[in-house]
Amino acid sequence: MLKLTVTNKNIKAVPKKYVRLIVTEKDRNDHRLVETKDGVLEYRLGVGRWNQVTPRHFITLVRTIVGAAKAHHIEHLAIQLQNSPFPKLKERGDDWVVRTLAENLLLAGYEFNTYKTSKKKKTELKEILICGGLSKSEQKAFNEGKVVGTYTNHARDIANTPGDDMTPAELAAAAKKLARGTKVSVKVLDEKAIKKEGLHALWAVGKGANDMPRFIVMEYWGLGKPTKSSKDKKKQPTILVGKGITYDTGGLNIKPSGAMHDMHLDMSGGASVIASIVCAAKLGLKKNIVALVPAAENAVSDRAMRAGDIIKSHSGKTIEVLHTDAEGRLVLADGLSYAQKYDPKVVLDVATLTGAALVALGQQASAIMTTDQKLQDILVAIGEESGDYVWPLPLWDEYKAPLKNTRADVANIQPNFSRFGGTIEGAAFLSFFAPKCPWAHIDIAPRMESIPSDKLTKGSTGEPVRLLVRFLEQS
């Protein structure tokens, strides 16, 4: 793993086994390592004109940085960018930019090779020194980016295990290995307490599998839990619900040849819930929080979920399955009813839900849809602030009376199969199911995987769990 360390030192003195870092107004694509007169080496980055450097520009530059030193092989790097000369961030304020720092470092310098057989031994960046001291908030801020940054590469570590080794029982054992050590609470429902619960949908996704679901369920009390008499608004929790679809091979509407090979990560939802409420444990936030993780494979066998199947949900109301392969809402149903037996004050679900987002946004932003024009705003600040890109599509009501022409009381997709919204459609399906208070559907599908421009290595990029750690501590 990546070391970061601190040093009062100005970066002109620091040991030559590091290699310096020198930030220019060059152009971005004029970078070079070269040794000086004293045998010292520098890497010479070219960042363009310092006042065009914007916040979202800082983020790809920290990746950048350390895709640059793993390229150069260099084992010890040297930089000093939190007293920075750009501008555009002063906005954002210092602390800002070495939280920023920390998590992007440990971003970019995350790898996933658990299952690489090479012993060759290879360079590696082992360390980043940062220099020229941090003040008492900047360290503070710092120590909190490298938590953040580091149980963003637990929900990657997660979301990368193929799904043979990440079934439902293995996702509960991993958050519960995750949470060993903090105050986090968890609780595992098996099949058989699914169905005494009522949680009939999750039970209808996953029956088909040989490996049987789980419902997850952890607590996190940092405010002390609130009791039946309690009438504190203030100890209300806030809650995140993840789909944890552990593999999706579509059901029996199995999906095509092509579009199944990654479907282990559709329990990226699942996974970055479960790292944020962790995370705000390790953070040691003062608040109460629940994350609730409907964990399944949608499998295809003779016990599998049918299209034309009625399903009582946990809430009560009935759902006809049009389509097998629409079952990440199926099993977000349950947890959103469930949910609301604590009471919350706000509830958010994260879902790698739709291909149509990447239709609708690409591969940059996930999509938020919510009735609620405050959290919504407040969503996409964090967004920008985070780094975890959000942007929302519309949730009106119109697009909820299609869903109900159905034999039961409302259908998983549109009886007609519409093409058309299939994003906003999931949205409109969950909002049968979501709970009174304010709540948003987060549509990770865009972000499930890294794609060049992220500057971070193949795979799972753990968001949105920077986002949902800013909007738990500002909450």
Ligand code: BES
The other form holds:
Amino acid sequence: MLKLTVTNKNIKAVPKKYVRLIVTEKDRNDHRLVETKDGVLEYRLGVGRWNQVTPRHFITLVRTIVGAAKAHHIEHLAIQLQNSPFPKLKERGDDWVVRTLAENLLLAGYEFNTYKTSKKKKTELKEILICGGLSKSEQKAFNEGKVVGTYTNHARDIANTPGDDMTPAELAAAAKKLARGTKVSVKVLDEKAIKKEGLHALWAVGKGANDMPRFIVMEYWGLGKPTKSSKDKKKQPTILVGKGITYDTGGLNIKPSGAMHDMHLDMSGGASVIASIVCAAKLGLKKNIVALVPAAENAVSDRAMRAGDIIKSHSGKTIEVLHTDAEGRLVLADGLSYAQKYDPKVVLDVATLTGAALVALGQQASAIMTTDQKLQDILVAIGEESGDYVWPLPLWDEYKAPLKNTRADVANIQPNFSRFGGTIEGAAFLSFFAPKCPWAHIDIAPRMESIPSDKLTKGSTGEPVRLLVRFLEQS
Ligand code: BES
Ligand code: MN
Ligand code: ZN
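The form predicted alone done, now the form predicted together with the named molecule:
To see the whole picture, the full complex is given below, headed by that same chain.
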């Protein structure tokens, strides 16, 4: 595990065991390890013209530093980037710089080696020493960044675990384990309780699998629990609903080969809300927060839901299942409906919902859909600030109409099987079950897996934990 430490010493004065990172204005691919006359190792990293380094560049630059240190088998690295030489970061402020530094050093330090059996000891990066000292508020921001980075990595650990080992019950156990010792309570509904509660859409998706579905309820009352009688608006919780499909075969509408093997990552939304609520508790936020994770495996079996089945969802609305691979929206429908019980202030749902989101946005940003302009603006702004980029798609009423053309109240896809606007179709379906309060749907399918330009290890990105935690801090 990578340790981040801080010293008041200037980088020029640290012991020789540290390799000193020096950023230069040379080209971005110009980097070298140099031994100076005094026998000190310097890692000189070109970052291009300093006045060209934007906040976005800075995030990947921080990660590049870790990658380079790993590539050169550096164990102890010293850096000094606060009061940075990059003028374009000034608008974000010094606290942003150090928080971003802490978060992204940890994100880039993360590796998923659980299933590697090789005993060959890799020289691993043990420590990064932040030189030059931190002001009081920087120290606070730095510590927050460390907590957020750590919990984002916990979300990655959960999501990266194969479906055979991270079943719905295991996901619930992982939530309990993560919440242990914090003020987050965890309640888990098993298959019996799921049916009793009327979460039939979740049941329909999960019933085909050997490993039965679970409904995970996590509560954090940082402001004290609201009482039934008091209409204390301040105590209304913010609710996060995360899609927890531990493996998505597509169901009877089975996925083609090549499109299935990474579908253990279909629990990424669930993993991110679990990590975010525990992270909020760790940060001691004075907020009320609830995280709901409908967890199920979308399996192929003779007990699996059929295309053409009609489900009575938790909300009471009936759903015609026209496509068994549009399962995420089914479990979320019940999650969103269940959220109403809490009289929430605002609800966000997070889901790897549609491949179409990758068609729309590429793998650079998640899609956000809401009819609340203010909420949209806040989330886009926090996305930009955190590095968990989100970008809006429209959610006009017109998109809802085709879904009503069904034998039930609503169909889970457009009855003509149109693939146009697939991401909005998902959001439009969810809007039938959305709470009366402000609500936003975040389709994180584009950010489910890292891409080379992220400078992160392969697999889960842990998004959007950084976004959710900042949102919780601010809302
Ligand atoms: N989990 C998938 C969406 C997905 C696909 C996420 C690829 C990340 C990468 C979801 O359950 C799904 O299968 N969606 C279908 C919807 C369709 C049947 C309307 C899709 O995207 O094809
Ligand atoms: Mn699916
Ligand atoms: Zn899915």
